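Below sits a lone chain in structure tokens, taken as the form predicted alone.
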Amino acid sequence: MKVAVLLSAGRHPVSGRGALPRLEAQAIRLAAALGSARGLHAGPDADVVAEALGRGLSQIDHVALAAGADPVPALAAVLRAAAPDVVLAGRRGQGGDDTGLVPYALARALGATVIPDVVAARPGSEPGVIEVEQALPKGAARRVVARLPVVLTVHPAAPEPSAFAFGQARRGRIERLDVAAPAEPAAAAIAVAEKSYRPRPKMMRGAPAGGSAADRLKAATGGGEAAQANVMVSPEPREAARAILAYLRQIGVLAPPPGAG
């Protein structure tokens, strides 16, 4: 079974330095159980993904692209030529343009089935079939049987990455590929303006537009139509106590006074 592992230029969450995303290191371990695996990276530099060689890959194919270029057309061209049975990728990148859409765009370009959130994978009981275990919410999981080719995205609950082996990293190699990707129509420019964050006031549900202060207070405190606002300014203690008792009896917290109809 031929396996390709997509690699991206991630960033360490603390230091900010280039690093192999953890999900992709987990994908390399899953690939080892399926067959012969090769890495595939599209970007201006492959040094940032060289760590993958020490995690279990023997070769990484590097497609040189300009910074900020869309990697999907070039990746799709390489995968069409290589025709792998399984393409493994992380759910998203780490610190870069991590939209998480690249595996889905590749599956569409290749006409392959995409299965997200995979925690385990093994060859199926018959040729041309793969069995995967898919993570579900609240710790549940289910077994999925699919026909090849497939694109799998790895869930964080997948097995831990293999330990880094320095000797294996030195024996591995990075091969540069010259790929003429099909020209894609230029995307329309989107105007983006940056502004400093300003907390916005919360809207009061049910507050009538242009209502009085009593109406807004009733809406803010959850008073229904039957609730009557009674604003008292500097009342006498006995008068305030009587108003509180009357309100508590009105809403049913206290029982009516003895002898009340």
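Numbering follows the first chain given and starts at 1. All figures in this text were calculated on a predicted structure; none of them were measured in a lab. Basically, rigid core = biggest C-alpha set you can superpose within 1.5 Å across the two forms. First, how it differs from the form predicted in complex with its partner chain.
- Core-superposed comparison between these two forms: the C-alpha position of R249 differs by no less than 2 Å.
- If you fit the rigid core between these two forms, you'll see the Cα of D47 move by less than 2 angstroms.
- The rigid-core alignment places the CA of P235 2 Å or more apart between these two forms.
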Given for the second form:
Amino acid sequence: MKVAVLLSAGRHPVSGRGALPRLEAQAIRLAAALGSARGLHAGPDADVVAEALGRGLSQIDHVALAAGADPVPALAAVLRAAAPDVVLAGRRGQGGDDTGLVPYALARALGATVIPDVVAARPGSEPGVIEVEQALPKGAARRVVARLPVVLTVHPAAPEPSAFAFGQARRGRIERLDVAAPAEPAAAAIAVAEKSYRPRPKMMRGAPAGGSAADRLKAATGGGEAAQANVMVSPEPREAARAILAYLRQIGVLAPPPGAG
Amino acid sequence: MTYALPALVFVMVALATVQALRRAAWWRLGAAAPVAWGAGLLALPKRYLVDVHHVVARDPYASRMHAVVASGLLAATLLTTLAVLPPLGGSRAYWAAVALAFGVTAAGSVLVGARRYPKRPKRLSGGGFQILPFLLLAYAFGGLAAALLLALGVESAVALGLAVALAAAGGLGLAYEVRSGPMRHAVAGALHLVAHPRPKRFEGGRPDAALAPLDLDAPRLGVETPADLAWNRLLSFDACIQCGRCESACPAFAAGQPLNPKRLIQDLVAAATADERAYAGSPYPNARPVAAPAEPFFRIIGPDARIHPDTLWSCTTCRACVEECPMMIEHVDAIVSLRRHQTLELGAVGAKAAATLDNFRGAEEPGGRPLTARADFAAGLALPMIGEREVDVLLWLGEGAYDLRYGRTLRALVKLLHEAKVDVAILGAEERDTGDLARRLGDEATYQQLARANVATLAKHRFRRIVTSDPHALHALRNEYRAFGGDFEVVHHTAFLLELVEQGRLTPGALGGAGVTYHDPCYLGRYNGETEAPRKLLDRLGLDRVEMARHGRRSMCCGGGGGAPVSDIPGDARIPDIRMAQAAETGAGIVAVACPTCTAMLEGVTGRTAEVKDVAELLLAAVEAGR
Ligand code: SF4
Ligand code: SF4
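Okay, that's the form predicted alone, but what's the structure of the form predicted in complex with its partner chain?
Following is the full complex, with the preceding chain placed first.
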């Protein structure tokens, strides 16, 4: 299986120094289980992502871009040419714009399936298929079988990155690719203001105003009866449909049944 | 028949030489190393008689035994060769002298036997070592009988023949043993003293304990196979006499972790030898099985190699083994060079250690904490940042500053410095970690980066000396940064505080006779030879100071060095628990410490009966009591 790992120039969350985002280091480890992998970076220079060479990649392709340029067209051009079966990426960058949209934009450009929040991946039981484990909220996970090509983003619960090995980093190669990315109209720069981070309380949507702390906790975590009522194990199709309809009505997506109320 | 005995001795010497040369062929498979042969040869007598003897004498029985048997063996053998000179061969007085020499050997041989029979102490190896006394006895008594016959002028060819035959059985056996048996230690040991990889350790002064920097452009980093070890390191391992002194001193061995420095050295010997005899000493405790390959010069470390990685990562780099080794073997150098290969080439470190190394690279700090938060412990205390002005003392805070418990110690230290009106400043956010832990974990690349950055930072500022309470930082700044262009006067806080007390700038009162015992940090005592200042300081506080059985240069590690806490190799017990139990034996209610790591390790012991206090905290209490 041919694998490409997208690498971004991140910043260390504490020191602010250039660093490979941890999720991408984890992506390299997932890639190793799938087949031969190459790194891919689009940006002004590849020094920061060179760390990936010490984490199990032996080659990185580097597409030189001006700082601040949208990397998607260039990445899409390279990936279209290389046609990897699997593209692995972090969930979002670290210390840059951090939109988390690049994997989705790439998947659309490549016509590939996106599976976010992957914690494990292995080749499927038949050719052209991949089996991944996807992390879901609240610690749940599910197995997904998908047809290649796919774009996978990595969840923090994926296996720890392999330890950095200086000797391997020294031997790894960064190859510069010259890509004529289709010139796209540059998006108007978004005006941003930088502020230092201030921790804030999390807003809990739908939390009962007032009530006891236990109530609010229950509402926030979805604990209690509500969570149990959501789970139906191999239900009758009719029953399931009724439950879904009831739920959709409850949250106001569907109008109440004509006869009611 | 007069010449039978000298002839035997010549054959013995020839056999021993052949065996030594056969062995030397293996040493030559090691990597090249610069050796000052002339200086080494000249220094040999002093290195043997002073440095080796200093260590050997710690075990008085072994010391006496070795003096008698070795000097007897050498004297008897050399004297006997002189019999080829015609006037001597016929002289009965000469043979009487030879008989005396053999008599001394015989007495020594009996001592050797008595140490191993009827019951062999655990730390000694069996196998060929159990046969050694018999070879010695045969040679000594055979030679003694033959020389006596000649001295007394008894003319009996049968008796003389029998005596020489007995001597031959022992003597040829001993000579044969020079290649792979116990007698190898004599030849390899002498050569090792000449070609020692750390000649500075014999020059007196501070211990020579700084690790040598690794050339990061070398084609292969660290030691993978024995061929990556310098030839004189291979030679040094052959000098091992399997006395087990290192084993009894090793904290990891005592805690039942899979490390035994004696076995490690023997494994390194075996890894470089095709037909090494089976090891017959104590094993690595609780070791996981390895599939040791038979071929020599294979990879040394791995579950499929001779030494399991667990063994390598159990070491606290405390140097107790080096301190105790009568053959002057440098275990820690070997361990670190093996770790370097694991870390730098293979990335084969434990998950916790890997996370620590990531923090070093990303945040220049092993805990991944912001450098700006290092001085948070001093909230409310005046602790200026260093500026343009030259200060007397630059206070190096170290990693302990982030620890809540150790922050109390540092606060006490800062208060004492203020009390004594010391002109002190800190680097603030410019202080990176020294990288000591990264280096001990084998990550020389990260270490060198940090070392260079710190040296550059320090070069920018003006200060007279550096004071630190962290012996690991002290060792890095004082000894190991030298190779990176850092030449600083670095003082441990205990020495500095003693100076202040002696100058009368601090006047401690009495603390009312509480019992205290001082735990020497390895990186202060063994690595830097500083054991006196903290004791003198404690003695001025009106405390009742008692010593643990293991103290000073021979102290036992707290278990916190060398990355052992992050490698976290399981054993039967925890090293700090063992050390606290030793402290409890003294009955002292206070264990005085002088290192952030020791503080954390010893205070982390559950159910401890003694309080753990830094020397600075005790001094502050005394100063406050004296007001
Ligand atoms: S390494 Fe040194 S202390 Fe250890 S057994 Fe060998 S000679 Fe003795
Ligand atoms: S340095 Fe300490 S822990 Fe390591 S082998 Fe030697 S005695 Fe054991």
